[in-house]
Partner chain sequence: MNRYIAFVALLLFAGSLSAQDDACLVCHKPSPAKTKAQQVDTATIVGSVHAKLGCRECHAVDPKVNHKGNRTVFCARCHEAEAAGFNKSPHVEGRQASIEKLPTCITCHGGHDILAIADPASRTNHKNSVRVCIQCHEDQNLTEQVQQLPTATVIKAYENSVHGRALLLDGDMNAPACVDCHGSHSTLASDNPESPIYKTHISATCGRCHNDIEAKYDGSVHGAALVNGVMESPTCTSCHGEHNIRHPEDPDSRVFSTNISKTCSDCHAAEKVVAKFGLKADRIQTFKESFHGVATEFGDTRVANCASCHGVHDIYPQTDSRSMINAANIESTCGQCHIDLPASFASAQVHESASEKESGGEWYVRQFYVWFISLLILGFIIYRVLEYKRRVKRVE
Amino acid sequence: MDERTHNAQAKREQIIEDLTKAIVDAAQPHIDPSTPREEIDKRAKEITERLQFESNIALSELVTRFSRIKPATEQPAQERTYIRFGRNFRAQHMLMFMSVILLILTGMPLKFPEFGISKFMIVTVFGGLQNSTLIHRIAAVGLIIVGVWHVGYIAFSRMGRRDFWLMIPRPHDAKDFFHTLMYYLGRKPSGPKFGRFSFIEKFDYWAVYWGMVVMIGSGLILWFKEMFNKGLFDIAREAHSDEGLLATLAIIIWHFYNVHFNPEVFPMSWVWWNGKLTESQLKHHHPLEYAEIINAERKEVELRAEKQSTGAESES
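Any chance of seeing just this one chain in the form predicted alone?
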């Protein structure tokens, strides 16, 4: 780090420190006098960390956008987009949601046969119980294919292995959950910053994993019931029915809200189709991942500039 860069960094840190102090001083007349000083200092530290994070992002953005040596992915004419999910993963998701929707439409009427809508679905839409059962089993095969496909994707795809590793729950996910809860209750000034996957997405992912194991396992027992004793068949029937209802409610209440009905993405998040997030979307929903990408690009620009400078000096 040259002297100019070092001085600029020291100046930036001093500005952040002064700004934090100014914010705390401005808030002081409105703070309850009985508030412990330690609590105010804790909040001041959080403000400093937020300012440092945002200033680092701003620095990296300036370097990558306006450097004479731009990264190959730079698109100055329009807002940049980032590939979040590749074609392989998107194809898995499409086959899965088509299979699951058919499974719900043909399965739930059997769980609640007394409802008028159940009779309408079975008789009018699918043309009778025999056709409905056939469609249910075809969709079940689609779900089995997705399960095997995804395991292969994890095993043989570098992106699949990376994402699977990042999907494993860690202690910070529990902290993010309680941080989010405190934010919704007004006890935190802002929500947590997420990386590539938030605890919400991890819950979604592992709920699907668990559901597929239960639904495919119990479904195969029901499909080939002559190969199993009655006790195991009865357990599988109850597990299949109850897990099916749980999965349906989770999809409609939890997943559909997050990817369709949430005001931020309504009528839907199109990432399932094109696999892309805009720069503003990535920065808003996954700021830590965005910071990693921008910082990596900044280092790339600085490294290329250093090589170019070294090459020019050697030629002279």
Second form
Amino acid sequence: MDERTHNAQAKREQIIEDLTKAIVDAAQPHIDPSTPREEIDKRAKEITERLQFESNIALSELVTRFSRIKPATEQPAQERTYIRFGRNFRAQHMLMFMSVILLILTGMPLKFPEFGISKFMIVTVFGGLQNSTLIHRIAAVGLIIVGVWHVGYIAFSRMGRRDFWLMIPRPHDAKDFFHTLMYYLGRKPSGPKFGRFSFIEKFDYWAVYWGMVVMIGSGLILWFKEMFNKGLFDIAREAHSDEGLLATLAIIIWHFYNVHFNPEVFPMSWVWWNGKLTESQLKHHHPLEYAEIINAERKEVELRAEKQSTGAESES
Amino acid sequence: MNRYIAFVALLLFAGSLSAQDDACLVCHKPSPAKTKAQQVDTATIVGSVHAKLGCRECHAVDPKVNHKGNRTVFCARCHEAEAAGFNKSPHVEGRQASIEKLPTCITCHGGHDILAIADPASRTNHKNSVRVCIQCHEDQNLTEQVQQLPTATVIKAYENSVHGRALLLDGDMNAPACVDCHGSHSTLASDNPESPIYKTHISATCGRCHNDIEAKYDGSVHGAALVNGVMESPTCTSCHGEHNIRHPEDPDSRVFSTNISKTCSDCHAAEKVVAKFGLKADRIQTFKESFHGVATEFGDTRVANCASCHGVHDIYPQTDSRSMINAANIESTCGQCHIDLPASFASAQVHESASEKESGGEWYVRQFYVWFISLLILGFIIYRVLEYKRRVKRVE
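Mind pulling up the form predicted in complex with its partner chain next to the form predicted alone we just looked at?
To see the whole picture, the full complex is given below, headed by that same chain.
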């Protein structure tokens, strides 16, 4: 150990000692006088160590999130990739988020008109309610197109049909959910193994599904109010306003966390753009799907080999 | 030079000054050695409306007696009615309270230089009279001394008001000056039942110019209530303002489209008024929650405000057949804007709130979402906290 490291070590120990002493002093009035001195020192030391540990964790979180230095698990450049989302599906997602962002920006201020930021958004950014309501309707058309497009996609595209089938909630999703909770609570050593869609992703998907039905349905009633009566109009207005808030909160707290703020993907998972997952990402997040793909490939290889051998036999 | 002009003027108008006056002028002629009070500029007198009056018509002093310091002027000898009005005014009453600088006839009309009010140069000419009133009422010492007087800001707001601009900037001599509402000589305070600005007299005072509106207002629910002694009921100034009164299309007006709900809320959301007269307290709140209210908040002037549906000066109770929101008229009221809406909209509930059970479906939708959103967000947060704790543990 050279002198500099030694000095730093000594300094750190000095700080811990001082901190321990400060803690004992501060806690003095609350300590039972009959407690032995060693016990007090031991507890104080535990607290300082804990503090040191927590601050290290916080620091390392910050460093991993905001620096370009990736953790040691950085992928090698020439890794095999798998297509998770096809071109069609990615295009649906892009049109949808562009519409939804505009819908939120022009819609949410109307729920909180007294807020300064709402006035800023409507009056300054969009130049008045006349413009913002027009933009809201244009974005609404975008969202309706996505809805129709997606229904067509899950009905007529092979990949869409397969994905929709896999999206349907099953009993094992509930099991996975409880498994995850048990894991988070420390009752299980590891989390559940997911297939192509985890319960988190299924929740995300069905939340959007439900949201689309309510928002488009109530929105159309508001838009074409002359075809309805005022009782229905009022209910649609309340539902549109509340469901809009719910959707916004769900997007921020649930979806953005999953695809942006989660330390595993921060700052963003790029799968929405290129549709690709690397082999290790696939293995880590969707181990069952990965196993299936590997099995299928192996079977195909075997089948081909078999075919070749039978072909050779018949030839001879 | 001035003296030369004075001399020529004296010669020209010599006939109008009597021999007696010449005697006064023996002492009171302009001279640098004398104080201002001691010298009389005859030119101003001969130019004034009182040119034909002799000195003693106004200054009832005996020239033989030493009359030093005796400045009493007797306007009332001719102007009896005006003087009687003035003697009732707070300007005279104030003398008992020993307020300094109280005005007399001369303060407003001028002394030797007094001109007829029709003369554009007169201090009390319609347009100039505003300046005469303001020169005292903008004095901070005065407004501090007399507590019941409004401050200079309140008074001077007149200059930017629709009336003030019309008179002072555009020179519209039909626009009212101070005296048109307050009275010229009596200027009684607003709490005096004889005052033209006493609450029950305001509509008549404004009605001197706005007579068609006065007739509408007097028949309205507000006008009728005031006649019946309900002093809380609004009159013209309650909605339009007083000195600061603006054109209804001026965005600073209290009755401008986006401001009117706030103006109505002064009474219709005020605990005291609402409780006393059994009015519905949530009218303003429910309007704000409606799309009309939300759009108003963003400064949109196309949407309906209170007056669009309830009327302006001609507001009647819903039960009155003349009311715009009477069942017989509601369809045409909504139809002012919504020509394409079915009649069922007009007969439906308005001013309803999702926070009240009476609103029906909306209340259930609101309840569902309040619970759904709260529980879901709580669940999300718990899930995230657990996840974070586990992550920390794993690093550990």
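By rigid core we mean the largest C-alpha set that fits within 1.5 Å across both forms. Residue numbers count along the first chain shown, from 1. Here the structure is a predicted model, which is why all the values come from computation and not from measurement.
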Ile57 C-alpha relocation of at least 2 Å between these two forms, rigid core basis: yes
Thr248: Cα shift of 2 Å or greater between these two forms (core-aligned): no
